[in-house]
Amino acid sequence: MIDYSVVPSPCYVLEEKRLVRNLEILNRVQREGKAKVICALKGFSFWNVFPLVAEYLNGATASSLNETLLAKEMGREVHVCAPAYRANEIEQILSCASHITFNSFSQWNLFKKETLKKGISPGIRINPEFSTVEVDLYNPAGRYSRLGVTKAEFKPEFLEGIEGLHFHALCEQNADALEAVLEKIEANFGEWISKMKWMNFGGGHHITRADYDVEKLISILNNFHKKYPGIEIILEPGEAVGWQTGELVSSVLDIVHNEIDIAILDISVSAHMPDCLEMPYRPMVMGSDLPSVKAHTYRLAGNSCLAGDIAGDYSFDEPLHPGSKIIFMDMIHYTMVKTTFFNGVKHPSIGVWKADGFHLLKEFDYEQFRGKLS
């Protein structure tokens, strides 16, 4: 267990063994259920475990040339999967790409010279239309959607090449989402699957949270082995990898008063929690409770020029105070990942929590700060 009071602020901290919990889940799934697991960058990023994470899983997925490039640092298989590729980029894309994903038969048409030259397997992405996510900003397969191709636009004359079938329809959700998608998936594309070498069932999958159906999800891909032999599964998970794996450790700076109270951070939630306010979802605090359910009632709020960077309420057993750590639960995926240096408040150290203790891996500084601009 992590012991917070040795961990500096601000810090995202990574506790080792909740990790290897949800890479033993996630390895059942590859044993039982006879798929590949791989983990998407675009939800956890955490390169310094890359080592333990290639002890257990496949390799990784990316969605760009950068990402490519870190996912090849794991050391096993690299797919990528975009909805469009430069074509200054794709060689180096293609060096290191064992799997490679378009999302249009316009795109494969471009670049399929180049993918079979390397020796590449190709995979086209479909669409579904069809979904149980229920926030637009995270339904791959919502109406008017860019990713992936339709029924109506799915060319069968462009196949002579493809490998593999791709689609993503899930955000956070149980086997029983992936079961109705697949259902649509087989009415609109069943004819193509037999025909295939492999097929990517996307991310989304929470497959490390505790009310997940692992049983379920295990049956569900032995049900498709069934259908059709001989056809690999691939399952590209990211928040369920660092699902619940660490926090984000921060200090009260100030308490000011404006008929409630408000304790200021020493981080900002726009920029280092941004999908706080995307979702928007209010975070866990260690410690808390609902406003006015504990004696002492607080606004936690960023430290940027930004009215509108609030975490939200929250009521603790003590009073706040400058120097009172606020520790927010479950940080380590998406959120770790989509931060920013906005304003130029100090960007959270990065730490790994083992064995023996806390292991401090990365300080942001000036220098930092000034060469993301120019």
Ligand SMILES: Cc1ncc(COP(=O)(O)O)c(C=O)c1O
Contents of the next structure:
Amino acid sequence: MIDYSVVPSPCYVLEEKRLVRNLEILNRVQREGKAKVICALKGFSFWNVFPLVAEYLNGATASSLNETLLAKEMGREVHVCAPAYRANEIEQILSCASHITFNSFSQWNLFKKETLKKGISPGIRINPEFSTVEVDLYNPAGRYSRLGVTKAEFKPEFLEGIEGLHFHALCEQNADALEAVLEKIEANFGEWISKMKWMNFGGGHHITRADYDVEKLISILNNFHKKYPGIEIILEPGEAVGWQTGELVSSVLDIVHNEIDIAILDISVSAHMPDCLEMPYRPMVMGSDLPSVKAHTYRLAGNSCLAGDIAGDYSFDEPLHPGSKIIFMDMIHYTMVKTTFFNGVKHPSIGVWKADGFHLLKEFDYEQFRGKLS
Ligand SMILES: Cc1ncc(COP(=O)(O)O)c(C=O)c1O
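Would you generate the structure of this protein in the form predicted together with the named molecule, following the form predicted on its own above?
Below, the chain from earlier opens the complete complex, with every other chain and molecule after it.
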């Protein structure tokens, strides 16, 4: 259990023990579902703990040259899947990758020769045109989606050399959603599946969430193996790797009053928890409740100029003061990866909590802020 009193503010802190718990669940899926699980770096890029991740998972999946280079540092398989590759980066990507997925036949045809020359296993991303994701921003299979080849655009005449099919159509979902998408995939692309060496079921599987039906996932994977023997299944969750592994520790700088009490924190919701505004969602805060449930209610707000830089309204047992710690729960996946230096607000440090206590890994200063600008 993290002792937050020794964690500086602001700071993202990951608890290693909780990561191991997630990795053990994912490893069970690998073992019992005879699948490879790789870590989607877009959702979890906490590279300090890559050696631990590599003990359990088969590698990582990258969506850019930068992520490809980071994936290579994990020392296991490097899968790459991006909407489009740049001609001046493909060589470097291919020199790191074990698998590469193309989002269109035009990109495949453009880079086919180099891919085959390097002996990298190529795949094509397909779009099931079906998904149960409710938020458009996070639905890769909605109408007009650019992500993956639809049935109408699928060109079997260009399949020569392609070894895998890739789909990604879930977001924070349970095994029943995968079952429904898989049915659609089989209906639209079934005849090509058995011609492949591998099939990538993408991410969005919330495998490490308490109510996720791991048994059902394992049974879906085993049924697929029975139907399509010899085809390797790959799952590439990001969020499920970092799910509930750590917090963003912040503290109150000032309390202002404008009809309501507003606590100004030493972080920015916009810069350091962007998903809360994008999705949007209300982050959980340790020891808090909904407004007016506990004795003291505050609006928790960020330290930027953005009027909407607000986490939400929360109530606490005790009044807040400058210096009070506010701990935002579950801030290690996506959040940490998507931060910005907006307004120059001090970027939270990064730390890890191990069996022997807190380790500060990184602090951000003026040089990093300035270095991003010109
Ligand atoms: C192609 C692909 N694979 C994997 C993932 C990881 O998804 P998640 O972090 O929801 O598991 C994403 C997320 O956008 C993705 O686009």
